[in-house]
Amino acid sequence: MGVTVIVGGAFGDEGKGKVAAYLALADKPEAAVRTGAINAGHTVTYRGRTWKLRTISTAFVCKTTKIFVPPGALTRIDIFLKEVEETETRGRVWIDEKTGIIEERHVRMERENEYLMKVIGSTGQGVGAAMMERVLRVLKLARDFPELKEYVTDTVAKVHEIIDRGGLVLIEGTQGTFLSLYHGTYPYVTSRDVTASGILSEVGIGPKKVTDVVLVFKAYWTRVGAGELPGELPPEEAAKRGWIEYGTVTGRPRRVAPFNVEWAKRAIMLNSPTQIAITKLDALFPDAKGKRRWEDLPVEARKWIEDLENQLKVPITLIGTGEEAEDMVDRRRDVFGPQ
């Protein structure tokens, strides 16, 4: 069954963790991997209950899915330990031995440096600072603390072994294509690359395995900290609309924007996605909030979809209508066919 990539589309925040919940639920993969550091937080609402998660991917709600954090992820132990305990995971959890620690120290070197927390607009985290210590090969990683020694594996090796045997493997990736540090709107981007190809690199997996990458659009554009958002639009606006949101790591109000066409061609031109997920379609047009079926969907819900897949010229297979996490239309069936 191969490897499903779940990629950012803009700039964060556009709703990966409700799309992973789903794809784990809808596919019941066999293990789930979420790449990236806890500078990011992804939301998953099931069943009445809600998750902010900072490592470990929302694919958890699949009971027989196991989770890994992978070697190119940071995390920080107590956030780690947390979140298995928050998420009842023990025992189908774990993390690789070269999975880098951010430290206290790490987040005091970032907070005590104006020009990120001021200027950039840092979540202050330690993840930059982290990852500068790995760039000079001083960081500490998993195997070196002995309260991760249950946790600690060769995930890469697990997640092949799953592969080669026809299992569905799904990566979560984290933040969005142009907070990327090679293709996003630099200096204004995190430290590390959150395309797809740099989101493979962090799980050991080369692209030949991949059987599809999801890119994932927000119905509307939020963007938290500084950098360009094009057609940014006045708060009091945005809260007319009822696109007022906050950071999950932060709690920072998100600037917010106009869906943009040519913007989300770039980040497919750098993703090579197979299909797209649009999320908070219910936001646009609220008679579409809690709808599992395209027929059920408003008319002009229906043509707004057309009408961009038209643009884009990717199949928009999964559509978002709701906090839960199965809240979703799945078109993937009218698309592919039957599964």
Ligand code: IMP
The other form holds:
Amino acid sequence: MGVTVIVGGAFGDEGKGKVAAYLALADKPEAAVRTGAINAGHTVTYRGRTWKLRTISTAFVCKTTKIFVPPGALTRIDIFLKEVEETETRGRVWIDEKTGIIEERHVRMERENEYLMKVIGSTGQGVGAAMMERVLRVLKLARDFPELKEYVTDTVAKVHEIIDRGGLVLIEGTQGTFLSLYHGTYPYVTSRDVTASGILSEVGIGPKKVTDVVLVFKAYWTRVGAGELPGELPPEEAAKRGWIEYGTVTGRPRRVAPFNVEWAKRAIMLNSPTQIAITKLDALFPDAKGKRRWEDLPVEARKWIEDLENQLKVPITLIGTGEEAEDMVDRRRDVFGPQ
Ligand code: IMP
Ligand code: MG
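Other form of same protein, the form predicted in complex with inosinic acid, not the form predicted on its own:
Complete assembly follows, chain above in first position.
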């Protein structure tokens, strides 16, 4: 029980969406909150169906979980309403009265900004422009739009009511540590602090309430847009290894590199995780595909995880082995059993 925070350890697209969905199915939180904005796309596949979500937490797959969009988040009305439909969460989804609303003009402002689009490689979703207006205190919030009326509430009060009763709250961050406005590879970063502390601030929870911080890494690293990617591989080498990916929101090909232990250690320093999740282990060890028990993983895969754990000095508790939300080795306990 308590508060679990899911945070990206690299450049986004580590598989936070899948980890949030898995933890929702395994731990059945009473509420899930997704921070960040619509520039981030989280993918979840559950029982053969895939959703690509930009504002609603992938934890919605647990049908008893209440879904919140917090005050520090930014969304677009059309995207929010479309995702409520797609996820069939009407009646258990709320948006905070203070959530920032992105409008068409923010998207235009960004797309017309050559520095953002060409140099930084922004996703061009209007998030930075809306953040700018928020800092200038002219941005409109969810409470200003009648079409959101039935969904608007004080999510902070609701979340704390659950925490105080001893319920479990799952918080899903967006992007990754090195895209943080403060701690990332500035200026090649996003427009917010996406580390664990920034995530908490967006939700309105103090650090003492947190029980677990799950730092998510992919077994290999990817980056879209400009900026340093340590150990970047040429595209031909990435293809040979089967590590080709495309952005969820923009469709751009992702740049690729092997796992970087030194940068991972810095991400640990910045986020104080209690646990680490490694996704896509099956990309390194094809025989790991779909496995749900530690003892069913190939010996080399287990060794790779154990070596990494020794170097990082944080328990690796969750290991993703396939697209399905339930394709996860959970070393905390055996939840779904063998496939
Ligand atoms: P912006 O935040 O959309 O302006 O993009 C700034 C930088 O962050 C660009 O390099 C984007 O590719 C990157 N970025 C923003 N959101 C995501 C995400 O969800 N996943 C991966 N990269 C992202
Ligand atoms: Mg993504």
